Structure formats: structure tokens, C-alpha cells
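The chain below stands alone and is given in C-alpha cells; this is the form predicted on its own.
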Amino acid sequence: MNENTYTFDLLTLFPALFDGLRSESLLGKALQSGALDLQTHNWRQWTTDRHNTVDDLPFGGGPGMVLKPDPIVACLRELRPQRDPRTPVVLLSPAGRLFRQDLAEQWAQGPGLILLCGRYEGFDARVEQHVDQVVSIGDYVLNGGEVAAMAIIEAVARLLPGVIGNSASLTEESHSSGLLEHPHYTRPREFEGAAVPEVLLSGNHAEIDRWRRRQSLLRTKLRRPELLQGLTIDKKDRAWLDAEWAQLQTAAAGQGGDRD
């Protein structure tokens, strides 16, 4: 590890779940090169009773078990002084702020990230007094925070120097411009009756760029229309989008259903 290494610290009761990240794909290569470092911390090691208890029954009753605050906070108090003070501490919870691309870009500017992976019914609420942010990766519930942490690690790490080979691809992806990414095509030119759009074979880069921009707008309108709110769209592109949308609505009405 060197001074430019980006460090992910993961507080988890199941550190072995992250073994695959250490050896596979681009993340594995980045870890081997020293661009990234991934450390797991099982806060069971910070318990003080002979049974290494990390959870207990909830006050007020109810199902499930709640993660005790004392071993988690003890782990954080030992870890934080070892890291750059700018490193955010993030608790992963379905009740948190939604994780988006802009947050990944913000975190990628820093020296690292400390992620708390919950289990059972979640953390004792007093743990939140010792973190910087509470974040969710979506409106659903997982068995634990490890899968959410892996998603965040991938989203942040791929923005760092030396992780993705072709850095230009990062600016052309879904959400990088606030829109979903345009469709992609490769060989064969025709597959089961579906042909590659002729514009992509034309060699006219201006036309290709315009087609991709408009397809990105249309795909966003179809799948994530809320992303278009507040975006500034060129008048010609807006007119094209409105015309395409009207055609799709007319076609869907004629077929007796909505288009996916």
C-alpha cells in the first residue's frame, strides 16, 4: 500500500463474503497493484463478554435481534485514528439516503471509505451518532449490508485512476450525464431478424452522436422519466423526443397495452 492507495474498510460480521472481490476481475487487479486496499473488521473482536455477543433483544419488544452499539463504536474508535480524517464513515441501511452516481463521484475524490454492514434488525440507533452518513442502495431489504457494500465498492472503485483501463468509457455510461445510456450493438449485423441501426454503420460521427444522445433521452423517458426533471434539453432534441413518445403511445394504444 502507498500514499495514493484508496482504502475501503468494511465493518462486517461476515468478512469471508468479500473474498471474491480480492481475487476477481478489475478490482482484484487493482488490489494487487496497490491502487486499492480492502480491509475487513469483524466487530465481534471488540466484544467484552465471553460469548462475544454482538446482538440483543429490542427494547419495547418485537421480532428479531438488534446489533449492540458498544462493540461497533469501540471498533470505530480504534480504526478512525488510523485513517485520513477526511474518510467518511457510512452506515448502510434501507432507511438511509439513496446512493446515486453523484455520491460515488464525491467519495471517489477522497482517500477512502468506511462502510458499516448491518445484519438482523439493524443497528442500535445510537450507532448513527458515530457515523457521517446513512445510505441505502435501493428501496428493498437485504439479509445484510455486505451486498450493498460490494455495490458501492464497485461504483466508487471504477472511478479511481488505474482501475478502469479506458477512462473515456466512464463519461458515456448510464447516470454519468443524468440520463440512462444509449443502446449498444456489435456483430452480427443482423440477429434473428433484428438489424443494427443503419446510422451506426454510416461512419458519420456527428449523426452517430446525435442518434446516441436521442436514444439516451428516449430510453430515460421510457424507463426512468423522473431523471428528466430539471434537465436542460436542446429544443430540437425535445421536439424529436416528444414526437417519438407520441408515436409510441399511439402504437401502444393500438395494441391495447402499455409499452415497457
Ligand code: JBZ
The other form holds:
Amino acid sequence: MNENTYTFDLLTLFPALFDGLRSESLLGKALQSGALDLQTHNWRQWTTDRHNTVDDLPFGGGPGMVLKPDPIVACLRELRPQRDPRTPVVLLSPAGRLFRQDLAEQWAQGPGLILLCGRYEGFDARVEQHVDQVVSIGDYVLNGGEVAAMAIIEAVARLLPGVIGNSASLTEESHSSGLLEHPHYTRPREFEGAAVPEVLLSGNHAEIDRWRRRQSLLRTKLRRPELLQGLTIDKKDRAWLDAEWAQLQTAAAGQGGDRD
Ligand code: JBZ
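Return the structure block for the form predicted in complex with the named molecule; the form predicted on its own was the one displayed.
Every chain and every other molecule in the complex is listed next, the one we just looked at coming first.
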């Protein structure tokens, strides 16, 4: 730990869920090097009743339990003065704004991140008065914010200096170009009857770059067409893409069912 250390603080009722993250791979190494720090805070420790109650019935009725505001806010009140005041406090909720690469890049500028992980039906709404942002990792149902927090930790941590060490493979990856990545191949040259595209064996790097760029465009049009909106595509690439698309449509019409 030093003045450049990036600190993730996780407020969670299940701190053991983060044990794996601590010990594995790049993140584990970054923690050891002091580039990163990851601290869990079980806010059950800030309860004041005999039974250490963290949840209660929802006012207005309905199913499930709601997380009481007082213990988590007490936990936050103790933690915040120990951190750089610019540290964002983020509540993970399915009702949050979508977490995207641009937010990861912003948060990677530092100095750290305080993440609040809910469980049950979520926090009493008044907890939002104490946070800077409410964020969701995507449109699917989780049982709690911990897995969402882990996704955010990975997305942010790999952008920090001293965590990946390979900035070329960072910038070329999916989403930094706004397109999906092209397909990758390695040995063997033929696998279960499928050959590696000849162009990748040609040694012609201009041709390889063009092929990859066009495969990125095609994949994006197939799987994430909304990402192409507002993107300027080179005239020749556009012509190639339209022709390829038309050919795929013809082939699909012959085959019937859905394909990706
Ligand atoms: C998230 C109750 O706690 C939850 C439940 C679902 C959920 C989160 C927290 S955060 N989903 C997401 O990021 O999508």
C-alpha cells in the first residue's frame, strides 16, 4: 500500500465471496504488488440490536425483505473519512444506470471505488442519499450485488497502471474501438474439418488488418447491430459488409432457422 494504491472497498454481507478474486491471476498479483487494495466491510458489524438485524419487512407490504438503512449508512460514515473524498460511492442495483467501458475508464483514473452490494429486495431507498451513483451491470436477475461488484472490479483493475502491463492488447480489444473483436485462431491449422482462414497464414499484414477490420464489422452487424449506429465506415468496407450481409441473408433463407 502506498499513495498510488487504488482501493476497492466492498460493503457486503458476504465478504467471503471476494476471497477467490484476491488470490487469483492478475488481480492477485496487483494486490501483492501494492498497485491495488481490496477491503471488505460487513456492515452487519454496524448493527446495534441483539440479533444483528440487517433487513426488515417492506412498508406497503409485498414479498421479500428490505435492507435497513441505518447499519450500512453507519458503516459508510466510518469509512468515508478514511478515504480520499473524491472516491465515488456506488450502489449496485438492477435499477441503476448501465455500467459501460466509459465508466470503467473514468473510475480507473482513481483514486478508488466504494461499492455497496445489496441482497434480498435491495436497500431502503433512503440509502441513495448517501451514494454518488446507482449502477447495474446488465439486464439479467442476480441475487445480490457481489457478482456485479466483481465484474466492475475486473473491468476497472485491468485498466490501472501496473495491473496488466500490455497496453497494446488493452487498446485493441472489444469496445475500445466501438466494435466487437474479430475472430482469433491458433494451431492447429485444421481442427475438426475447419481450416484457419488462409489470409492469416499469408504474412501480408495489410491484408490481415483489412480482413480483421471487416470481420469485426460483420460480427458487430450480426450480434450487436446497435453499436454500428453513428459509426463512420469506410466506403469499401461498407460495400464489402453489405455484400457479405446479402449473401448471409440468402444462405439463411435457404436454411430456415435463426443463426448468430
Ligand atoms: C445487479 C438485491 O441486490 C441486488 C440484486 C440484483 C442485482 C444487484 C443487487 S446489482 N443486479 C446488476 O448490476 O445488474
